[in-house]
Amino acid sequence: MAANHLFDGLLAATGRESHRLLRLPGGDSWSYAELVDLSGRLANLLQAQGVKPGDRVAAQVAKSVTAIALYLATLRAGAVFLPLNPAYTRAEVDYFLADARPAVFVCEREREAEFVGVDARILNLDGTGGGSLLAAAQSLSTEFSNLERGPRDLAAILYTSGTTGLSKGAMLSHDNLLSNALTLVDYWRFTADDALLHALPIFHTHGLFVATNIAMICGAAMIFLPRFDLDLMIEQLPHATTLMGVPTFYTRLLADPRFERKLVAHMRLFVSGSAPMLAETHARFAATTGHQILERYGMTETNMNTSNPYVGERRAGSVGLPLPGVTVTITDPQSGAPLAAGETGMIEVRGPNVFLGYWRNPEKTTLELRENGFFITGDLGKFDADGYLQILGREKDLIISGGYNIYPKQVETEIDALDGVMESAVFGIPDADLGEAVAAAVVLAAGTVFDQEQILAALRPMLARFKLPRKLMQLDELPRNAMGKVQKNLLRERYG
């Protein structure tokens, strides 16, 4: 059989063919011999589909074992992953397949109708694991002979955006996500005796490319909810070691009665990224439980960089240590030139983990990855003397509210074209429960009268429910510096 760098790393573990890799609640269970099958049957179909080395593979579809299969299917076919979430409407998926070209794109059966006259081959998935998916690759073999891909080739695109809210795809090969698995099974000490509670979504790095990888790589368990929900979560804690989450999982549960001491005395690592946490939640939830949460740094582009030792100090407010084999630096912001610590700059990240580029956008490419392989990440953070990094705010705009990233240029775009509207700015404030929750300032035109509930309900088919603002107000006018620059550090402050 061929070699398939990151498939082969994921499935290396021997001896482990009807261990439960899956544990679904109600009972059900899949091993790692029946997750392979299936991935050899939904590899078999990719190729009946005309899916060749290379091409683009997108699902839009809810967390299932059969998405977890697509994913591995694909890769054994040679070609590209790309998840989208399903909060995602019509109107902005457009954008991604028409940028991504992709061969085939699996969406959820209920919305199929949805994506008519899409160029691609449309096949669908319902959230138990059923649709024309599954029943087209039914009674194709397990069989399939794994095309070769080399460390250097592509994996899967993920997309992210910028403050000019055009989205791009970061380019993440077979080596960028296998080294990084590897580094983090090892620096967090997972072994095949682990349990994960896998609560997290599976479109993004933190659901799939850490949480799944991990767990694959050292032949762990996942106890794989299809979201978080605060009930399923308290009943299935006594049977994990290890949970994975963003800040709001921890809040949330801080705020059930039910979630003490006695619960969680047998776990042995409690993991929280994709979003700051606060340091009265860290206090918190030391105090309930007794276990430290281990924080953690990553990004779309570079999975994971830094991280809170296993063994040592895990300090609130700090996400901790460069990962072994990974560099991070901090420059100044204009010149590039290194700063010492203590000093607040740039934070740039060198490392395997490090992404290829961005699809059809070498421009991008050429402005944020420097010709000495360090990726330039857009946020703003120092080290302090013991070497721990803290992230002080981003240079860019990005809000990231329980755990999603939210781009306000997408979402002034929408407001700004709504009748009555002569300008909007989106921005971020504190939240309790999401880390950051979204809030837009907007500027109506003379004689419109000012309705949130109106406004709310005209952006409801255009974004997914977790971009729409949970704080509007009317400003007569925006503020702004003297070269026109709207000030959204002065609404902030203003609104926070």
Ligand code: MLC
Contents of the next structure:
Amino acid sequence: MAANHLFDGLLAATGRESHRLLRLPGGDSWSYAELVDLSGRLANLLQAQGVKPGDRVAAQVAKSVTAIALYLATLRAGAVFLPLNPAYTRAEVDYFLADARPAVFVCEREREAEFVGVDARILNLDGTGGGSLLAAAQSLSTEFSNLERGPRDLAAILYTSGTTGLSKGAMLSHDNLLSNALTLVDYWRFTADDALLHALPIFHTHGLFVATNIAMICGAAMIFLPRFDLDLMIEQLPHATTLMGVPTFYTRLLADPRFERKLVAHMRLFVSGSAPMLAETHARFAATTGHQILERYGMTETNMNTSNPYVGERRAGSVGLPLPGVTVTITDPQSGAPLAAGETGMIEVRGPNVFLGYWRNPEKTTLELRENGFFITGDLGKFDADGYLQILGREKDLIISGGYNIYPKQVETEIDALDGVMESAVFGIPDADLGEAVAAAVVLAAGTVFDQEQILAALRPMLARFKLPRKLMQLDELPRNAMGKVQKNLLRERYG
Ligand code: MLC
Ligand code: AMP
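Please show me the structure of the same protein in the form predicted in complex with the named molecule, now that we have looked at it in the form predicted alone.
Then the entire complex follows, led off by the chain already shown.
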């Protein structure tokens, strides 16, 4: 069989066929062998649908074992996986499909009618294993001759929003994903004896390329929950050895009286990332459980960059040390010149984890990815005397809510397009549950009446629900500085 860099690397441990890879909360489980067989059927189906090497396969589906098999099938067929958040509206999906032009689009069964007419072959899937994708694959062989793919071939495109409001597709190679997952297996000491409690979505880096890839590589079991659900978490934690989550997972667990020291005394590792974790959460978690959460820092374009150590001090408020093979520098945000140790500036990252560039967007690629290989993250930070990195802010205008990124510009563009709106400013306000929540200040034309419900109703068909403002206010004018730039810091101070 031809070499397929990422697939071969992910499944190298599948000799242990008796080992259960995916355990579902209802008691069902899937072995590696079963997962690989399903991926073979799906790869045959993709090929029969005309998918060629380099073609994109887009999937906007609920979390399921079949969705993981579809990811593997896409790799095996030499194609490029493009997962999309099921929360995205038709309007949002239209943009991704027009930009990525996938050969196949797998959507949720109940939404298929919404997508009639899109320029891709459509198949559907539901969360319980039904749908035209599986029906069509059922009669096909589990045997599939993998297409050859090398380290620099494209494995996935993940869209990440941009400051202009338009999303950019980050192109991730087979080796970007494999090298990073191999590093993390080692760094976090994952083995086949682990059982990872998986409650993250699988359309982002964290749930797919960190959690799932790591578990597959080392042959660990995954307790595969459809989503974060407190009751299920409490029920399943006794069966797990490790958990990966966004900070909201940890604050919600800590707020539940059932989350006690003895429930997790046997656990080996808790990892947090995708959003800043408060030092206070770190301390409360340690006091309640006796475990120190291990915080790490990553992003769609780079996978994981830094991590607190497995052995050694896990420092609250810090995202740890650069991972082996990854170089992190701090530069002057204006000039790009390197800054002295201890100074605060732009975090730049170079390594085998750094993406190939933005899909069909050489201008943005040139702006953010230097010729010397450093990626300009848009995050601001500094190293302390012991080499631990601290993230101190973001130069990019971005809200991170419960681990989801929301670019204010996209929300502002939609609000500004509404009748009677002169202008708007969207900003993040502190939120005890989600870290940050979306707020919007709106300036209306004379004679227009402010009607919050009407504004939200008009935004619903345009924006995924997690992007909708949770707080809306009418202002006579937006605060601006001498340059005419809206001062979002003032809005945050006044209305946060
Ligand atoms: C859901 N809702 C959110 C939200 N999640 N609103 C704001 N921010 C969020 N993160 C809204 C829904 O639209 C819905 O609104 C209502 O909340 C209830 O929906 P739900 O599905 O019941 O939500 P809940 O279970 O509470 O989800 C919260 C959550 C989830 C934190 C568990 O968002 C989550 O799993 N987040 C993880 C995101 C993640 O994996 N990020 C990694 C990105 S990769 P309505 O209006 O319908 O009632 C990355 C790189 C890296 O960043 O470093 O890892
Ligand atoms: P995304 O574009 O969804 O991949 O989000 C990446 C961004 O999430 C990074 O650029 C950071 O701003 C943020 N992020 C990820 N991990 C952390 C962390 N541990 N602490 C603070 N911010 C983080």
